[in-house]
Structure formats: C-alpha cells, structure tokens
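Consider the single chain below, provided in structure tokens and representing the form predicted alone.
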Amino acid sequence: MITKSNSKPRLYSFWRSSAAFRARIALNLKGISYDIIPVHLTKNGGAQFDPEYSEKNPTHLVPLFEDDLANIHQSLAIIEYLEETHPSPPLLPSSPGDRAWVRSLAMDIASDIHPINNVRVLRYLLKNLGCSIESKDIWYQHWVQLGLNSLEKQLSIDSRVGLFAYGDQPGLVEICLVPQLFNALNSGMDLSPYPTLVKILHECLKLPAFIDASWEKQIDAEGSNPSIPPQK
C-alpha cells in the first residue's frame, strides 16, 4: 500500500523548461495541488548552479520534484511516481502492451528529440563549437522534424489513436508531445506535415491542465506562447 504525502508538493521549475512543462502538465492532469519554485536557467549564470540548489539535484537541470516522501528529478520519473502514488486519472493504459506503445512515443521525444536540442546542447554549439545561428537552427530542425515525421507517421495509422494519442483521454504521450511543439513552433517550424499532432495539440489546449502549464501561466514567465497553427 502506497502512503501518500500530506504536505503540498514543490516543483521547481523554469518557465521555458520543456521537461518541467511535462512535470506541470502531470501535476495538473492527477488534480495535485503544488508550489512552483521558479530556477532561472539563463539568469546571472543560471540558478540551477546555486549552491542551495545543487546540493538538491547536482544534475543542475529542471524539474525537481520535492514531497515529504521524495526528492526526484528527471521527468519521466516524477511522472511514474505520480501515477504510481495517484493512479486516478490514469497516465498510461492498462494493458501491458498499450502502456509499453505509448512509453516508447514518449520515449521518442523525451530521449530521441528533446535531450539533442536542449539549450545546453545549443548553446554548447554556438559558444564552444563556434557554430553559426544557421547551422544551430539547421541542427535543431534536422532533429526535430526526424523525430516529428516519425511521431505523426505513427499516430496516422494507429488505431488506438482517438482524440488523443491513446484513446480519448489525455496520458504521457500529451505530456511529452505538447512542450516539444512548443519549441518547434518558437523555433519558427512549419508544422502542416505533422496533421495528426497538430490535431492532439488543439485537443490538448482546450483542457484547463496544459493551458495552467504552459508557458505564459508561469509566475516567473518572460513571454508569451507561440503561435499556434490551425487545425486542417
């Protein structure tokens, strides 16, 4: 028998974070009540360097997700123990072989996508590599749409597709998905080869749970969502 936590739950987070935007989004989806603590990653050197911070999450990354039963960091890891500690609503199916399909759709953007064009990854390219804002932007995008042409040839065939990647409730695959297009549409993308994911994405943003987590909602945010394209 899992013993939940009694004090209310920190998140610390960064407002642009792709990965602390999936941990908001699965907050938010199980109904948990929580505090945001903002960690500017740019600011002054980054406040994920702080002492107080580091001697929390040496990974010097966001999220990092605090209860009085736990210090995790890494998102998909806080979002198994919030499904395993708050089952209801459900993050992933029931059957062992749906749940293994939607962890590995969730594993091509968390894994294959996001950790090659994170901003260390791309800050790295410019200021050590000396690479021209060009070819970081032809790097970005080449990953990107890799990864995006394979999600949507997916999705378009599945039929366990429904309004969302599984069925009609939202799960991990929205939880990953939507902070991805997030990024590529700040990144100037075209996202009309992508009609199935573009289709989720609306989905996604007529739910209280994404639109709280994204990025204008944020108490430390310094900007506003992109703009998102419309449904075909």
Second form
2 protein chains.
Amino acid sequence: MITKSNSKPRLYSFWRSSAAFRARIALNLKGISYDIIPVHLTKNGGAQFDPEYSEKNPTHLVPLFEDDLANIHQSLAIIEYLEETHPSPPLLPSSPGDRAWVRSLAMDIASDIHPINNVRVLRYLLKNLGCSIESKDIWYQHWVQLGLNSLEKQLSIDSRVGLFAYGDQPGLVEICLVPQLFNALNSGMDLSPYPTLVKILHECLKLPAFIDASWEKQIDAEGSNPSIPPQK
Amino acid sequence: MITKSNSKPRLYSFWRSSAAFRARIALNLKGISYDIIPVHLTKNGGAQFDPEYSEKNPTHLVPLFEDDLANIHQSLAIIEYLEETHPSPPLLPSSPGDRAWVRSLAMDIASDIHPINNVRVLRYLLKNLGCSIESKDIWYQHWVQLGLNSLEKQLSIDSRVGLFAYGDQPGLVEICLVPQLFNALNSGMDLSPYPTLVKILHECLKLPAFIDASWEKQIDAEGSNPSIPPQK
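The form predicted together with another copy of the chain, contrasted with the form predicted alone above:
Every component of the complex follows; first up is the chain already shown.
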C-alpha cells in the first residue's frame, strides 16, 4: 500500500532549467497540485548555494521535490517516484522491454546530452578553461547534435512511435525531449534534420501540461519561450 | 506475468567503461548468466562506430544489453529492466521514498559526474578545444570532486546507511559508485576526503559480483584494477 502525502508538494525550480522543466511537466501530466519555490541559478552567484538550500540539496542543482514522505533531487528519480505513487496516467509503458526502451531514450537526453551542456559546465568552459564564446557554442551544438541525431534515428524507424515516442500518449521521452528542444532552439540551432522530434514537439505543445510547465508560464520567468519552427 | 528469455543474454562491453562495469555488477548480483561481447572503445578509432554495432546502438556507446525481448543501451535502463524481470535479490528498496533516494544517489554519479568525464568528452577537450593534458586533468578532478563531496555529505549523515548505502545489501548506489571510484583512483585522485565512500568500496570488493565485474577480470582486459587505499 502506498501512503499518500497530505500537504501540497513543493518543487524548487528555475524557469529556464531543463531538469526542473521535466519535473513540472510530469507533475502536470499526473494532475498533481504543487507549489513552485523559485531558485535563481545565476543572480548573485546562484541561490542554489544559499546555506538553507544547500542543506536540503547538497548537489546545488534544481529541481528539488519535497512532500511529506520524500526529498528528491534528481529529475528522473522524482518522475519514477511520481509514477510509483500516482500510477495514473502512466508515464511509462507496461512491459519491461518497452519501459527499458522509453527509459533509454529519456536517459539519452538526461544523461548524455544535458549534463555536458548545463549552466555550470558552460560557465566552467568560459571562466576556468578560458574558452571563447564561439568555442563554447560549438561545444554546445556538438553534443546536442550528436544526441539528437541518435534520437531522430531511433524514433524515425521504430514501430512503437505514434503521435508521441511511445504510442499516442505523452510520457517520459517527451518530458525530457521538450526541455532539450527548447534549449536547442534558444541557442539558435536548426532543427530541420530532426522532423520526427519536431513533430512530437508540436504534439506536446497542444497540451496544457507542457504549455503550463514552459518557460514563460513560470512565476519566475524572465523571458519568453523560444519560437517553434513550423512542422514540415 | 513476465515472460523470461530463453537464450543467454549478451552484454556488449569494454573492460574500462564505467557504464558497462555497472551493468556487469548488476547481472552478477542478480545471478544471471550472460555472454560478454567486447567493443574496443579506443583502438582504430573505436569499434563502437563499426556499422554493425552502430545499427544496434546509434548512440555509439557501451554497454548494450540484448536478450530475446529487449535491446537496451543505457546502463540504468538495463538495471531497471533486470530489476523488473529478475526481482530477486532486489537492487532497489521497496518503499517509493527510499527508492527515490537510492535512484538520486545513483544518478548523481551516472548523470552528473560520469557523462562530463567519459572518454569522448575528454577526447573532445584535448582534440577539439585544444586543452592541455593538465587542463583536462583539472577538469576531470573538478567534476569528480564536486560529485563525491555531495555523495559523501549525503551518505555520512543518513540513517539508512549500513554496510552499504541502503542497509546491509548492495544495490544501485554501489553499482554506480564502485566504477566511479575505480576511475577516480586510476586518475590519481586522493579519496581520503571520502571515508564513507571508501568504506563502502571495501565492502563491495569482498563480494564476487563486484570482483568478477572489475577491470582485470574481463576477457578484454588490458590492465589491472587500480590499487585500493586502505580503510581508515
């Protein structure tokens, strides 16, 4: 038996953070009501280093999810927790093989694209390695293109793909894909080599769960969503 | 009902790959018999780019796990699949909150330390960004120290920690931790700031599942395990 939490869960979030964006989409898809507590990742050196937040989350990253039962600081661990405590609607398929396929695609983004390109890494390239802004941008696009090429290849040929990566309901793949594509578009990347991914992005942006989780809808938003290229 | 596979599963692996090392430990802990198919990541530009392997795994990374039901290319997705198809012995706790804690610690390594420091990233720093070997080593140690500091902090104060990260049985945290510590030791890092992590490493290396998965025990091994610092 799963004991449900009594008070509203809290999500420590930053409007532009891809990992926080993932958690917001998952909470919205599950229909869970939650409070957002903004953590500004860049102003005054970053609120993620404030003592109170560091105590709660020694990784100094966002998101952090808190309810009466748990304190979770990795976006995919938060999403697996939501899936276990609020099974409906499911964000993962039911068979182990399909679940593994969906998790792999999600981790292709969450483990192999995003961590090499997040704020702290790009800042280190500029400040500590002395990279030029141009080299930093080439670095960014290199890893994103490598990852998106592989995702497009996998999704363009698999019979499990429907309106979304797995059938006609959005789930863990879209939760990771949409924030990554927002980032890529914001950096000026051309998404025309990825028609399957762009088609899925358009499907997602028809849904309130994704729209409400997007950059410009956040209480701490300081800018708009990137403009979305038309579907071909 | 879960349909079990009939033929022996195959793991495409490289002796020094941390992600493949994770999958080997998990298979051993579960007592699953499997065949290793070596993929040499550095010789002749890397066998992960051979057409046959690229077709199976468009990410060009290891490991890749194959059985009669699935083809899985992300180590944590492989381990979740093994957990779902072979529940005993468990690699995750039973309650959602504890599962989330364990998954978060594992992802602190698998998503926030390892991807910034794997072979392809270090090679890019040297070849494409023109970093010196010294800068590359400082980069490596920076991200590993940041990650291990946070893990040591989390594990040194949590009442769930026993001989291992969660109680007295090894699981997903150790599966990720041991390969990461092997890498750190091999790069000459001092692990004395991390007594809790070193204590867990020593416990793991008493177990055949970890020893048999280690570098020097692989059919494609080209070197020994790093020397392990004494426990304090």
